Structures are given as structure tokens and as C-alpha cells.
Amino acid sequence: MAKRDLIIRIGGEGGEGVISSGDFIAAACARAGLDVYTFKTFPAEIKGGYAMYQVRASAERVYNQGDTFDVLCVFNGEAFEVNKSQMRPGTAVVYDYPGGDFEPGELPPGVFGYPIPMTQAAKDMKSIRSKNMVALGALSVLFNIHESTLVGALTKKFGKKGKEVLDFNLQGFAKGKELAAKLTKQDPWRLADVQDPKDIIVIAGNDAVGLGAVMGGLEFFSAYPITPATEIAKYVATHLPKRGNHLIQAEDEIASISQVIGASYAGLKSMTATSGPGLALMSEMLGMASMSETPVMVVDVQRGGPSTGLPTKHEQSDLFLAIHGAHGDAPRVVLSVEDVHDCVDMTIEALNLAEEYQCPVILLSDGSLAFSTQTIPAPKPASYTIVNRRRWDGQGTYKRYEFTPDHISPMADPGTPNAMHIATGLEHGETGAPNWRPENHWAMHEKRFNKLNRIVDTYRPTEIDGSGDADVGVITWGSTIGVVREAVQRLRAEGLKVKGFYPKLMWPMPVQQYEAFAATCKKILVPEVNYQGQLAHFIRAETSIKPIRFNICGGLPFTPAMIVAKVKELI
């Protein structure tokens, strides 16, 4: 029978190509016209080690990465053991038996196998790098991964590197079609057939960051490399330059955020990319900006923590650290995005935001978002609005920190006639020469601050997932998002009386919006992955809620099927 919605996981070795051959899965699926969301995770070594990638592809509408695999193919006997728990009746599982490094022996009850001769199939070619092309192919006969769009994602992947590589390859596909051609299919699980063409891309998270800032006017950027971020900076260096922008690698997160700082200064649109780590470096440097008055956007894309912690894991903990990481009162805007599609519009919103208001803002994103891959509508730059800093008309005298109506002054850029002017980080009067008495130093945190109240009003509104009074209201941010609108449509489904509330705007918090979702709800859940339930603590500490918290940190993301588990417990 077809399946809508079909998870298809690969586990192996890295370097074996597990990576790449969901990559090709991916791109096959959404050529297809299917919506496609992935979930990737890798050790931080350089190679070696568990590597998994899971596809999900459905004929409708997919938020997250789902709650476990339909089909898993297994490139060696540690992951099949890694996975071997997770396997339940139905599960079809392809392993490289005979020739791999492993017997599975009798599988689970109501498990289906597919034994593939993975690797000594690629060693009669003469090459076990085609391991994962064998492996390929009997994944398209077996599961009804179209081989037209399979085929176009290899060719156009290995087609740049010649006929004879292009070839090889696709000899690896047709070996593994043919092996698995003459088993016997017993499983119920297909990919849904081809649907009609749509307007998308296929494209990850950290890359659609890059996207958006390039499409949102972005002319400078400088970063240190950084896991999950440093994709972004490969994103940008890319297609910078061809706009004649400029971009730096600079030899420390801290030369980095000062470098965007300056560029900024002189009058550019500036950002930068990094992680929790190299966040806690910029801090200094972020209230620097919060103190001059200077537009400055970061994008921080959290991982496990603290130290260096999980590198390539997944964790939302760096809600503290981009809120109230600073000395002294440094106000900031902080945006969290729910998925790839967000990674596009809100870093061009980010970088509006910093423009318009004149301070830092910081845009979360997390580990697993970053090398997550997703059909998202094809970006329209023509559609979007790009906001610039208010520059000084030239009229009667220069103040960099006049008072306004609105809390935000005119900016000049340095050499602009008439309007030369101070900007450290020595407390300030309306000139920008430095002023420290009681009243002026008041004064000025009131500027700084107040010129951020209206963000709460003007940005995009909190979404109520649900209408009506509710049992369990569900508050969560970040790309745990996407989980709860599928656990909540599956609740809902059963007549369960839930809600979701899903903030984009962590800081200012928007408090009335919050209290107003609370007042129709018994009870309100906050899962968030991280263990001292951030979100949770700021909801206590700014509002009259009371939440649950429900936590996990252990690497990997919230499924569905935990979720909906959760709200049943506590109803």
C-alpha cells in the first residue's frame, strides 16, 4: 500500500557516506513534489564513529523529523545495535549481511529483512567508497524512491566530477537495484507517488541563514568557524563577494563581533555567526553595541553545553546566556526560529530589527535545525521589506544620542559633513561626550530601553495554535515548535481539549500575550530541551503562570509521540 508519510533512517560508520545518501533521499523525495523534513546527527571527530540520518517524506504537510523510522538501512553492526530498541512490528530493516562486519541474527518479532551484500558489492567494483550506492539503489526498489529524481540528484551531484565518476556510481545504483530486485518485498511501506511540481527548495537551515542574509542586504559579515554555525560563513563567503560585500574570517569570536561592530560604525549592514561558546566571548562587546547604540545581529545556533560540551548535538540552553548575557542593563532583542523556512524570513526580520532600533539582536537557532534539510516555498525577494537605519537629513546640529520621540536617534556614517561625533563605551549625553552624572545615566537606560517597548506591539503576533478554553496549553519555542503542532493536531484528533502557543519574540517578552493564552487554559506544559527549563523560568519570573516543566537534554530533539504522551498524563 502507499504511505503519505514514510521515515526512511540510514546508520553507519562516518565516512561511509551515510550522510549523503539521506542527502540524495532528501533531494530524490522533494524532486518528487513530496514534502521533506531531515534529521541528521554525526560524532564531532573528524571521522569515525555513529553517524544517522532520517527522512521524512510525506504527500502532505511534515513539521519535524517524526517520532521513529519505518525503514532502516544499516551500514555496519553498531547501528543496527544503536537502532535494534527502536525496531517494532512492521519496522523493514536493509543490513549488509553477507560481507558486513556483522550477523544480525533473528530480528524482533514482526520485523521485516533485507539482507544486501553492501560491502562486497562495492568491493567486486573495486571501490567499497560505492558501498552507499548499492545501498541506494535497493532503497528505490524496495520502497518506490523514484528513480528518475534519484538518478537527477546523483548526476547532478557527481556529474561536475566527470563521466567516469558519474558512471561509477550509477554502476553502484544498478548493482543494488538488481540485489534487491530479487528479494521478496514483504513490508507495507512506499513513498507516495509523484506529486504535481511545486515552487520549492531543498535547502538546510544554516544555509537558508545565509540566505536570508544576503537577500535582506547584509554588507558585512565576519566570523570564527564554529560547529553547528560555521555553514552559515560557507554560505555567505559563497555569494558575498558577487555582490561586491565584504567578509572576514576573523581569528577569534571576539575580533569577530568587533569587526561587525565597526563595519556597522561606518555605516554597513553587519552580522556574524556562532555558538553558545563563542556567544559567551561576544558578551562584552554586545553591551559595547548596547551602549552606542550600534545595529549589530547574531545568529547563535545552540548545541549542547556548557564548555565544549556536545558539538554536533542538539540543545535550546542558550536562552539565558542571549537574553541577560551581559554586565550591567544591555538591552537586546532575542528571535528564535521554528523551522528552515524561519531561518530565511526572520534573519532578514533580525537584521531589520537591528537597523531599525539601532542595538543588538540575537536570532536562535540550534544544532539540529542547522543541518536539518526542508521543502520550503521558493523565497521571493520582491516579497520581502528591507528596513535601513534612520540617517541624520543634515539639518540644525549633530547629536548621535539626541532625545526623540520614539527613543531612536539618527545615525551619521563617519565623514558625514557636520556630523562628527563619539561613540564609546563610556556613558554618554545627547553629543556622544562622555557624561556621568546621576540624572544623564538614568536618562539614557530609559532611551535604550524604552525605544524597544514597541517591538512587543508592532512585531509578528504571538500564534495561538487552537481556539477556545483548553485542559493543557502547550508554550514552546524554537524548532521544538514543529513538534507540538503535530502532537497537537494528534490530540486534538482524539477529542483532547489543547492548545499551543508558539513565541518567535523571546526578549522583550510579550507579557500580555502570554497572560491572555493562559487565562483559557487549566494548565500550561513548557517542553524545551534543555534541563534547568529556561523558557519555563522566564514565564515565572516575568508573568502570574505557573508552568510544568518538561525537559530533556540529551542530545536529540522532542518527538511527537512524547508530547502527546505528556499532555495525557497530566489531563
Contents of the next structure:
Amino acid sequence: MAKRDLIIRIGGEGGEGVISSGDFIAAACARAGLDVYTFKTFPAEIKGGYAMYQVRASAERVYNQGDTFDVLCVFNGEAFEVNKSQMRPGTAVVYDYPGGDFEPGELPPGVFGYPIPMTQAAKDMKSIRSKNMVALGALSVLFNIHESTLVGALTKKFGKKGKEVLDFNLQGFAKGKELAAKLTKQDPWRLADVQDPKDIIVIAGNDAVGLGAVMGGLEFFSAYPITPATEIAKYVATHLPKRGNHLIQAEDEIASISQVIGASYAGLKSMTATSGPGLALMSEMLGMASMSETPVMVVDVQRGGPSTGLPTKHEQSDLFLAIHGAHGDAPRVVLSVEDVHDCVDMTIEALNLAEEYQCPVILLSDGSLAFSTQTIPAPKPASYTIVNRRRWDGQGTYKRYEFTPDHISPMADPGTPNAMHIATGLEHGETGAPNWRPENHWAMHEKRFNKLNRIVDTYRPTEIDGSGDADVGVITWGSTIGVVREAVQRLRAEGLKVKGFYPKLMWPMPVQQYEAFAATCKKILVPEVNYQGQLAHFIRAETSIKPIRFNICGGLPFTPAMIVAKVKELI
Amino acid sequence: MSTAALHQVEMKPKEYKSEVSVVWCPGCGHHGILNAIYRALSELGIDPTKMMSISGIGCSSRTPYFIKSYKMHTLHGRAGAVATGAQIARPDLVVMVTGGDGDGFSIGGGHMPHMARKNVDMTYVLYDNGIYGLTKGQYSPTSRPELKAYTTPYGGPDTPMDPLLYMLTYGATYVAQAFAGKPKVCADLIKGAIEHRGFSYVNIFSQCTSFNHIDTVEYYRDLVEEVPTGHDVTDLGAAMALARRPNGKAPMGLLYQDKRPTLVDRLQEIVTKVGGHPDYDLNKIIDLSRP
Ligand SMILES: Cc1ncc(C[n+]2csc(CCOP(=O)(O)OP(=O)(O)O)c2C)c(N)n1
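Instead of the form predicted on its own shown above, give the structure for the form predicted together with its partner chain, please.
Every chain and every other molecule in the complex is listed next, the one we just looked at coming first.
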């Protein structure tokens, strides 16, 4: 199959402009009307260490970071060494030479090398900070990264800082172009040509969650910093006050979720965002939200665990915690996002569900999506439905936990006449007064659990990728979905019978939909980036399906090639 | 407290009693504190629908059940953090937290500094009985080492803390102390705490007749001594000096009061600075992410 996309990876020392170069290429591709999916890894340290930014761009939809890079641009010897084993025949490598900190020696067989004296050129310009501009100029010439859109992106960024700064950077860019023009192009890689402009934005997963929150009518956010979730708070802190609402930073995650419960009880649509360690701390209070039927929304941007684990690395290992993390029987809703587009839409959806069902809703994202910038259609605020909690209509006698046909009892904001009530973590009767009679505890459990049954039927049906019977059905969740989509397409292009099943509503589980899908597949494969096979565990527990687990946990996402190979093994 | 919430209704103290009957042991100091709260609410004419009474877990944390108001009975140690969120949501309402020394300074000790320094506009009444009452008599952060209790059969290994010194250091803007056996003093200090705009802390010694056999009514009556006339409540140093109990006496009365913008004042300043309002065009925010 002809390759329609281009994957460029930039590697170097953190702080050398790796990230900003990647951002410029991504912005240029987006301006050119291409679909963009970026992938980054950061060192856990503040300064220095190996940083990597990969841009995948295509005239068609891209669903993941790809198998490996076509073009590698390295700013130093470490980045060269780290990536050497992934170079294949045909890979193009642009490297800092002569004058850089290394000599590449002989390149692996079939690899095309393009030495560009980036450091030297920057030194000649008397500013080492223009090194990445030199690299950008060279990449532009060598791989058809459209000069017009790239210069547009540079102008947008540096124009704000004054003409001098802009000119200086453009000079570096021109120098890179000049150096590359002297080389002979040998490899086949070139970026797709400029397409018709599209109404898109380019945004990272964490910012997209923040945007969804602001669009979703969020009224209060309590934050506690943690990698890889902190950017959500930064975005919300910047934009929520524009809507007249507040974000505060709490002393810890227990305080964050406590403040969220307090604000929600007092009438505000409220949320917090964290990663696994924070969600673990919140579990007692999530039980209280479940018991007191208080709407709360928590985003968990998962990272490698347990404990401090791999703070900056990708993993999907908080599903157990999200679904069952609290003592007692504490129902909640758990959703997971596939990509950056979902980060906007499903944040709104999660806020809506919390309000509608008066319970905790946990939205799972993950470390690779957190920082992945992607092109997504510019959201249209008017096209979203915003749900607010059912409020008491003032008729009759108010009972906070009144038994109703759909098990949802209207709330009343403090200050409402004739509706004084208590929100309590103690088991209670309809009025909220403590009540430990056995039949009451039982009836209240049924109320809290049964109110969620309706979600399974009303939530949009789980997407099924493919039709008819299949030899292998792949069930997966979170950002692994994007990887499986491409793998399934490739396998089908080879004539293999493969389908995908992509749940976003993780809990309660749409069991019948899982069963119906599995009935059309000879084998069910469940790839997940965790050690235990957490979704596979729930499938085993809740359905009659006997899934085949496929787990990796090296801090990186799957690639489509890994899924393709595994499926072929099974057929 | 925003003055708009004051003098809304005319209700007698007993009219603030809810329909739930009080569950504390006879002779427990908590009864006196509850009565003082009723009295303060009555004297201030607080409309019960305009009040949020919030607690954690403990005997003292049962208080909201007994008061007519909107209320939350939350988790052990978390009342203050919950109340912070509730107060930001409804700065127009009276927010009161009630709880024990274990709830506030042991499990909830991490939250205390932050409510105080943020100057969350609420009243925190701490029922200080030097013991864990609800769990039947373990030693607490304010227990004296002499106390032979459930888990300290030979006496306690820890040095007790003084809540007042902490709250003064943390930046509370109203700090007072009383003894449950002096209901009028308690009511006046709670009243002042509610009227105060900012974070008010009232520490009230409360005898636990069931489990703390050394901090008796007699002990507390001897321990407390009224804040000397002429004490300058704006002088933090003088307040600290009193809290350190010169001549062994615990000060009773208002030790410290300061005017400082509240958390909501500060948050509102940010909204004003960015020109925030509920109809702010979302497209302007979305457009910032165009390439
Ligand atoms: C997380 C958690 N740990 C422990 C408990 C048990 N517990 C309930 S009340 C309490 C201490 C109560 O003492 P205090 O707060 O001083 O209030 P008092 O009962 O003396 O008024 C404890 C340890 C709990 N409810 N939750």
C-alpha cells in the first residue's frame, strides 16, 4: 500500500527547541489543510534529558502516532543513539554536522543522511537559540514542508514579540534552507501538498479537556498539580474567569474533590482533574459523592503506576481504580476518550452525565493524549447540548432523596425556601435523616444503582468497526482505539476478516453490546497498555466472552504494526 | 459574613432547633456549644435557608443535624475543604463548620492552614474536648500526656498542640476561645465570628464526661481566664503571647481580628481583570487554538 502520510521525528536535549520545532511543523501542516497527530515524550527532569516530538501528517485522517518515523532530525548525539535502532532502510536522517556534539559514523544500511551544521550556523549568527530555526529551514526544503504555511506559523508566534525577534528567526530559517539546498535529495519522503483550508483548531489533549470544560458550562474547578494532568488546570485557570467563574488550587487532591463536592452541593457545575495518585487519594470522597448523590466530575489523565511509577509515561492502568475505587458499593460512571476530539466532546458529556445522574463521573484520558496535539474540527458551541441537574419545582413537600420512577431525586440549591435538607455520607432515608433499617439501606442501594441502568440504553451505541463475521474481533479502549483502527484497516486491505469494538462508556458496561459483537467473531483480542489486562478482566467478569489478552507496559503506546502482527498470529 | 445575610428574620434561639433530637451524653459540653450557636443565630436574625452548616465526623460533627439550615455531613477531617467549595459557590450565605479536635487537627490538619490563609469567609467552631468522643475515647492532638485513654493505657507519648497558636500563625482573621460552661461568652464570640468577614476560628473547651476524666468542668473552669481588658485584638504578637498561656491560664475571649480581602474578593478581582461575564463569547476562546 502506498504511504500517504509522513512521520517526522525531532529529537534532542530538552530546552533545545525540540518541542517548539515540532509545534511549528504541526501548525504548518494544519495550516496546509493536513490532518495532524503529534506524539511527544519528555524527560521527567526539569532541564535537560532526551526530549522527542513526532509529527504525523496526511491529507487523510490520521488516528495515531504511527509505527515509526520516516524522517528523523536529531539535534545531538544522544538523540541519534536513542533512535538508531529504529532506523530502517529508507529512513532519512537530518543531523547536526559538522560542528555538533557527535559524528554519526557509518549510517545503518539504506539510511539516507543529511548533515546540516545547525550548531555552527547558529553560532555564526551569534545565537545558539536559532539552531532549531536552521533545522526547520532544512526540513522545509528537504521534505516539502510548505514554506508559506511554516513562515505563517513562525510569524504568528514571533510577530507578537516584535519585528527584530521575527526577522532573526526568519534569518535562521533561511540559513537552513540555503544549507539544505546544497545537498542532493535521495529519499522518497515528501509531505502531502497543500489542501483546501479546513475549519480546524490544533490543540493538545489536556487543553482540549479544558476547552470542553469551559464550553460545557463548568462553574467551579479545584486543582492540584500533577503530571500529566496539570495543563488542564492551566487552561481552565486562564479561560474560566472569562465566563465569570473560578478555579482555585487546593492543598491536596482530597481538598480538591472536597471543594468540588461542596461547590456542587451549593449549586455549581464542578470538576477537578488529576492523575492516578490523585484519584487514589480521592476515593473516599468519591464514595461520599456516590452516597450523597452529588454531581462531581473528575478527569484522570493516566500515567505509569503504581505509586509514583512513570510520571511522564503512557499507561492505561487506572480502570480498576476508576470503576471500583472506593469502599462499599459506590456506583459511578466511567468514560474514556480515544483522541483529542473526544477530549472536548466527552468532557462536556461527562459534565452532563454527572448533572443528569447526580453521581461521580470519571473521565479517563492518558499520558500520550495529554500532550498530543491534533487537528480537530473547530467546535461549534451552539451545537452542544448542555445538561443541568434536575431542580425541585417547589411543589409539595421537598424530600432530597425521594424515591422517583427514574430513581433521580430533584436537587435544591441552598437558599431555596422550603427545601432545607442535608447531604450526607451516612445512609439515610428519603428526607436525608440517618436511617439504618436493613430494608432502607437495601432500597437506597437499589435507587443509587438503578438510576444508572438507563445510561447503558441511552448512551450512544458502542462503535463497531467493520461488518459481517470476523475471525478476530479487537476490543480496546482509550487512545489504543486509534491504533487499532489503522491496524484493522490494514488487515482488511489484506483481505483478512477483522472487526473492532470501541467502547467509550466503560462503566456501567453495555454488556449486551459486548455479547452481540463477540457473537460475530471467532476470537476476541483485547490490547491494553497495562500489565493485568484491566478491561479484559471486566469483560471476563461481566460477560460470557473469553478474551485473549494482549498487554504491553513499557511506557509507550501500541503501534499499528504490533496489532497487525498479533492478529495475524491468531488467524 | 456579607451583611446582607444578617437580621433577615426574628426567631427565638429554640426555633433554630431542627426536628432531630440531640444524641450527646448528658453532661457533655457539646450541648452548651449548640445552645450558644442557637443563641448567636437568633441574635443575628439569620434566615435558616440562608445558612450552610457543614461538618465532618465525630460527636461534635453531628451538630448540623440539630440546626435548621442547609447542611452537609461529610467525611472525617474534610468539612473545612467542603465548606471552602460551598462558600465559593454561595458567598451570599452564612457558612459554619462545626467539628472536633481530632477531626480538625488530626485527620483534617492539612486543611486548616489553607482555609485560614485563603481567608475563606466562614465560621469554624472547634469543640475541643481533648479526646476522640465518637470512637469511644482515644487520645487526640489536644490530649494531655497524663490522659490514660483507650490507646494510651499508660498515658500519652505526644506533646499536645495548641490550636490557637496554629490558627494565629496560619493567618485566621478572627481567633477566639471559650469554654462550653460559659454559654453567654460562647454565644457572643460565635456571633462576632459570624459577623466577621473572613475566616473566623472559635476554639471551645468542651468536657467529655464519658471518656476524658481529667479535663473536667472544674479543670476547664480553672484553666480559662478572660482576655485582659486593654488587649489590642489587632496585635498579632500580643495575641500569640496570650495564647502561649503566661501564668498557665488559657485565654478566653477574642484574641485577634484582622481585615483582609477574602478568597472570593480575590477571585472576583481576577474575573474583573479579564472582563469576565457569563455571556463571554466561547468562540473567542476557541479561536485562540487556530494554527
Ligand atoms: C477516614 C476515617 N478514619 C477514622 C474514622 C473514625 N472516627 C470517627 S470520629 C473520630 C474521631 C472523633 O473525634 P473528634 O473529631 O475529636 O470529635 P468528638 O467525637 O470528640 O466530638 C474517628 C477517629 C472515620 N470516620 N473516618
